[in-house]
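In structure tokens, the next block holds one chain alone, the form predicted on its own.
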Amino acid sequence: MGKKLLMKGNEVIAEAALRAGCKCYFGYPITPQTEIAHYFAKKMPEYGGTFIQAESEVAAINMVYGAASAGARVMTSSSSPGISLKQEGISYIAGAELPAVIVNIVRCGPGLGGILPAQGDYFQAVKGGGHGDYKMVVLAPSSVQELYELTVEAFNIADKYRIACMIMGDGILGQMMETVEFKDKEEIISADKSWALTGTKMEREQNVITSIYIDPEVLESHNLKLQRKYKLIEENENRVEIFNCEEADVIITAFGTVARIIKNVIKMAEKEGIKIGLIRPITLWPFPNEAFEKYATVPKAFLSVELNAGQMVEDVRLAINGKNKVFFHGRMGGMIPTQNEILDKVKEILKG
């Protein structure tokens, strides 16, 4: 590893993108991410890659699939409404089956909402906020120091599989300062490319990029190909932090910044002779159904920890399957729990 540089976490996400081989960047500028963009304005010139700010969300995420379709390493960065925006090209690009990197620092909602930290964009990540059966890798940081491993991690993720990869933070990891350790040299896979629009040279058949398939036999065949390859996703790509499960009284279950909150309200409740465990997904999808089963009958209940009106709680449920009572904890609106609060819902369900 190399030296340990004190950085914002927006500028650490275009720094780890520029490091995984990020030639294209097409962006707008919205808070609480815009210095992502700033970064790669100044940065990416001495990459050789190109950086465009786009008229609108619109234009950036449709820029994304003409550069992915050439076959480059292509980013675009929002926070919630820009996502919102872009949700018809994510949809045309999972169609297409092309490799992306998106990252959503997400704000409060809905509508315009504010610029203060939030998770409100879960269903809209994890369950397909475009239109059609498909589905993004999400992978969610909770330190600056992940926000560049995850980053990389990204982008390989998405060549390996032909597929868009969503970096979800919220406005806290975007915009606060921690160290950062970089490596001196990022592991990237050399994935095949042969099916990218680089001109024939007259040397082979056209390749074609489309999600167009009029024929009713050949989309549905189409949409199988995918479902295959999520299934696929699902079985190797999974991403999980487990923490002091063993015997827990409650497992809590967070992600993001969120999670941090958790473990100081562990060591508040060992104090107190209460057992807290956590289980924090780093993939919000594909989701850590795994771990949550192999745990589902340790703890008198489970408590889902949340920056909104109760999302990640419903594939907890699911991942329970009735094996267990689960709980929710959510504020909203950019208010952040605390830990005090975390652990007087932890009392009142050991006591209900």
Given for the second form:
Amino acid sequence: MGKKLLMKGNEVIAEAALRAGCKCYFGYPITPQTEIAHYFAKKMPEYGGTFIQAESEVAAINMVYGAASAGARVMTSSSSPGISLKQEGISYIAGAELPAVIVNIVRCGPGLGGILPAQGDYFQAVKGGGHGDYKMVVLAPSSVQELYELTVEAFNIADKYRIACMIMGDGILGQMMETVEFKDKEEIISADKSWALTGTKMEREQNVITSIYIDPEVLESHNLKLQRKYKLIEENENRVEIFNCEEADVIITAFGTVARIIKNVIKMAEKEGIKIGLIRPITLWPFPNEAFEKYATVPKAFLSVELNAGQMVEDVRLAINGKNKVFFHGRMGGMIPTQNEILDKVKEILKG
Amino acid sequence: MTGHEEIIIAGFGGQGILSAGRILAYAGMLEGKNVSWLPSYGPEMRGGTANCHVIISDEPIGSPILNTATTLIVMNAPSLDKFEKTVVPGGKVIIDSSLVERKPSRDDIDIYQIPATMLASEMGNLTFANIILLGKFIKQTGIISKENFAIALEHILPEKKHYLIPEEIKALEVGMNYCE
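Please move on to the form predicted together with the partner chain, as the form predicted on its own is already shown.
All chains and molecules follow, beginning with the one already shown.
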């Protein structure tokens, strides 16, 4: 490992992407993630890549489609309203099986909402914000160090499966500075990209990148192929942090920055003799069902804490499958639950 | 030096509130501690107020959002009104008394009133006021050494301001040595 640096989360995403061999970035500015574009604008020339501030989010995602078709490692980033605009392009990328990394530094909604932290885009990210039966891998880092590691990982997963990979953070993670330790060299998988549109030089058959299949039999077999790929990803790529769950009175589940607040709550609760565990999904899709199955009957109840009206809690309930009670506590609008507020909720649950 | 400090720095935009926090976080990292720095970036910035949350700790850092502070550094009156209640009993409040006339009403915290803006003006550069307050902070907490503070200044200040560093160190000493 190299030496420790103090960096802003947004900047770390861009630095990690460059280290992972990202050669193209296309984006349109929006708070609270614009530093990602700033960093690429400054550094991309040193790496011999292409940075374009597109005329819109729609243009940016379609530039991603183009660069990915040519075999480049490519990224775009935005925040909630901008990510909504990209959904058509994301669906096309899924249909055409293109590897790409998309960053969503989530803000409050619906509509223009506000610029403060939120997790209201969970459904959009994991259930498919665009049309058609597709999935993308969704990674939810909770520290600046993890932003670095998971951004590199996102490019590898994208290439390995020819899939779009989303990094979902919020304004806290994007705006905060924390220490980060970069490796001397990144582990970059060498993916077969013989499918890419690189020019035949009249020496091979032409490659075709498309998402249109007019013949229903052909399209269904394409759909089934995609589903087999998703199954494989579900088996191999789910990531989760399990903390303090053995003998827990209550297991809290939270992702991203909220999980950090929960770690403080766990310490507070310990002083009062209450044992709280944490299951933190690192991949939101594929969802780490096994972790929940394993601990389903350990605590008296589960509590999902989110910055939304109750989204991941639905997947938690599916994973628990009726084997235990699942409660929810959420805040919206950029309001962040305090440690006391969460501990009070735990006590209320334990009182029954 | 060991410890755990949760610091809220607050004032008007342009007073160097956010950079003061970055210098502390960087110096804390040089001390071998875990650090986090979280700026206000929301609507409260309209109207010109700014604040940041800094944690410097031997322990791994949980939430970077502070609901309470062990030290509050304030450079305007609205910030004292807003954050006084967040200081833990036994905590510290460091106030630029050139800009904040009021004294905190609590008697369970240590209060340091330093006319930082006036002292900075005597040094010929108003932008040193934040550094003077940080001088008091490192003197009272001992969590950061003067040497590491100086290295942090070099990293946080843009290169075109590096000629100011010797003066900034003097400002730090003014704050460290100030007696009420």
